[in-house]
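Presented below, as structure tokens, is a lone chain in the form predicted alone.
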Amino acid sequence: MGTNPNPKLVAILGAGAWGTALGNLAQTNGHQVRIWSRQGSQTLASVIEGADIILSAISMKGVSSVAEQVKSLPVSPKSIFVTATKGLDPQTTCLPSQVWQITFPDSPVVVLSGPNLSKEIQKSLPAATAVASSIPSAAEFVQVVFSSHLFRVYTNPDPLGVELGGTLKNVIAIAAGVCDGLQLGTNAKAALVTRGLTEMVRIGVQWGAKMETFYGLSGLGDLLATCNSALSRNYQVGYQLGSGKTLTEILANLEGTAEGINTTQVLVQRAKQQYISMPITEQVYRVLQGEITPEQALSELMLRDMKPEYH
């Protein structure tokens, strides 16, 4: 652990692989780290007391309730909230940062997202990520705390785009897993991932994000990582569906949460309400619902009307 002349206190909410990996990065940089989990012995109040950074790495389904718990406690006015969760709230379709910002309207909120498979970071393999906030100084503060020679942190002024990139790519990662499970080859997968990125950009821009953000680390970068790695839980879900397993079987043996499953459902609702064409997401949804087989989803995508690549 490095000695730091100006150590900060970092409170990590969520002791899963991702929260632990981020805690290790801050600790290696000589910062004081406290980790809270529901199963742990430390209280939430004692973990967040006096924290410079309160970083949430809990799964999407727990974000609202934990944010409410934190709200009931004395939070330091200097605390910066960082969210490292990728998902959409099923009730409100809110992103994690929106949940934290609504709960703490006067605090800076920073989104941390990128091609960051936690098992690789735990092995001290090099990686890069983006930290985004509407308050540049807050993003820069977080950048300094987590940056190292093994973990390169870039700031970004588009928190919505950075967060959507990390959230939407999970749906495409399921599709990429299906593609590999069906052994469709490299050409098919390259086409799928490229058209998947187009879909991410389409809904992201409609949502209010900047198009160029999706070609950065938290969009294309994260998409490449999760569509090509067995370490990605979303990819694993797709791969096993493509190999003929049922979703129930897969989830019974899956370590952790595949956020893409819930994200797909929320996304399909939202796309329908706003008349956004999302053919890949729609087929992933139908496969997850058990309405069609992966093979049927593939033939429906291949038999769509002919059209130009760009409108």
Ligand SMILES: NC(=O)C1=CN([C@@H]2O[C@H](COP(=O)(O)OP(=O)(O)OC[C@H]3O[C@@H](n4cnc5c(N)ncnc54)[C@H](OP(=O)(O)O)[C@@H]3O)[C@@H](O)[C@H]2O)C=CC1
Given for the second form:
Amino acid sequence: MGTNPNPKLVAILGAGAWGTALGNLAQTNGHQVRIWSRQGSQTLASVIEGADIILSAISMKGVSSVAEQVKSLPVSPKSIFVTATKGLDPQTTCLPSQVWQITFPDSPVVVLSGPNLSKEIQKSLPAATAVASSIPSAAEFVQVVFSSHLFRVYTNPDPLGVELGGTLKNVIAIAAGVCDGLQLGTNAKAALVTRGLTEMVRIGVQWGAKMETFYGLSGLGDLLATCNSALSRNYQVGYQLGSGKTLTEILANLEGTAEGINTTQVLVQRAKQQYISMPITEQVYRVLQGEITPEQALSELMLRDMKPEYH
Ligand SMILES: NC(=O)C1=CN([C@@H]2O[C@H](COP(=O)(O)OP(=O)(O)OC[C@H]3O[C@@H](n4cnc5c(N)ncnc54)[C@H](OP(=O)(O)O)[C@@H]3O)[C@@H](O)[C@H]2O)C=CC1
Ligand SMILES: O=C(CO)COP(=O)(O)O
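Switch over from the form predicted alone to the form predicted in complex with the ligand, please.
What follows is the entire complex, opening with the chain shown before.
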């Protein structure tokens, strides 16, 4: 741990791959870090007590229940909530930051998202990320706590866009994995990822995010990282589907959380309700459901009606 003249108290909720990596980053910067896991011996109350930052790296399925547990406890008025989860709540379609903000309407909430494969960060490889909040000073506070020569943290004024980028790219990462599993080549992958970004922008802007955010670290940046790395669980799910495995077989051996599976379901519902065209997401959904094979999904995408690239 380095010496820090102004150490902060950082409470991390979730001792999974990402929570642990983020805890290490803060600790290396000389901050005091406490990590809570539902399986650990420390109580949630003792971990969050007096925290400057309460950072959630809980997978989406646990966010609402953990937020409710925190709500039942005394929370320091100085605490800033940070969410690093990349998913959508299946019941409400809320983003993780919305769950935290609804639960703590008077507290600042900051989204942290970017191309951040945790295994690389744990190996001390350099990376960059974005922090975004409706309260800029809260994002700046989090920027200072996590920034280092190995982790470059940018502030961003569009929390919705930053969070949606990290969430939506997981669906495209599954598709990119399928593409590689089918050995369709570099041209196909480039086309898929580019059109995937178009889909992310289309639904994201309709959702209220700024278009330019999707071309930054939390959008294109994270898309490039996860669509091109076997370290991505979402990519792995797609790759194995493309190689002929069933989702059940894949999930039986998958290390950690692949949020894109649940996100795809929520997104397909939302896109249908709002008449938004999301052809790649729809095909990913059908493959995940076992309705069609990856090869059938490919031909569905290639044989769609002809259209201009932009409209
Ligand atoms: N790994 C990565 O590279 C990155 C991950 N993310 C995002 O961070 C989130 C977490 O990912 P990751 O750490 O990899 O996933 P893991 O599966 O490694 O960890 C998930 C964590 O969430 C906890 N959790 C799940 N449900 C509950 C619940 N109901 N109550 C309490 N705790 C719960 C798990 O606890 P338990 O162990 O007890 O099950 C575990 O600590 C995901 O949304 C992911 O998209 C974002 C950037 C990078
Ligand atoms: O979001 C991530 C990297 O930025 C991690 O991706 P996976 O959840 O697919 O492993």
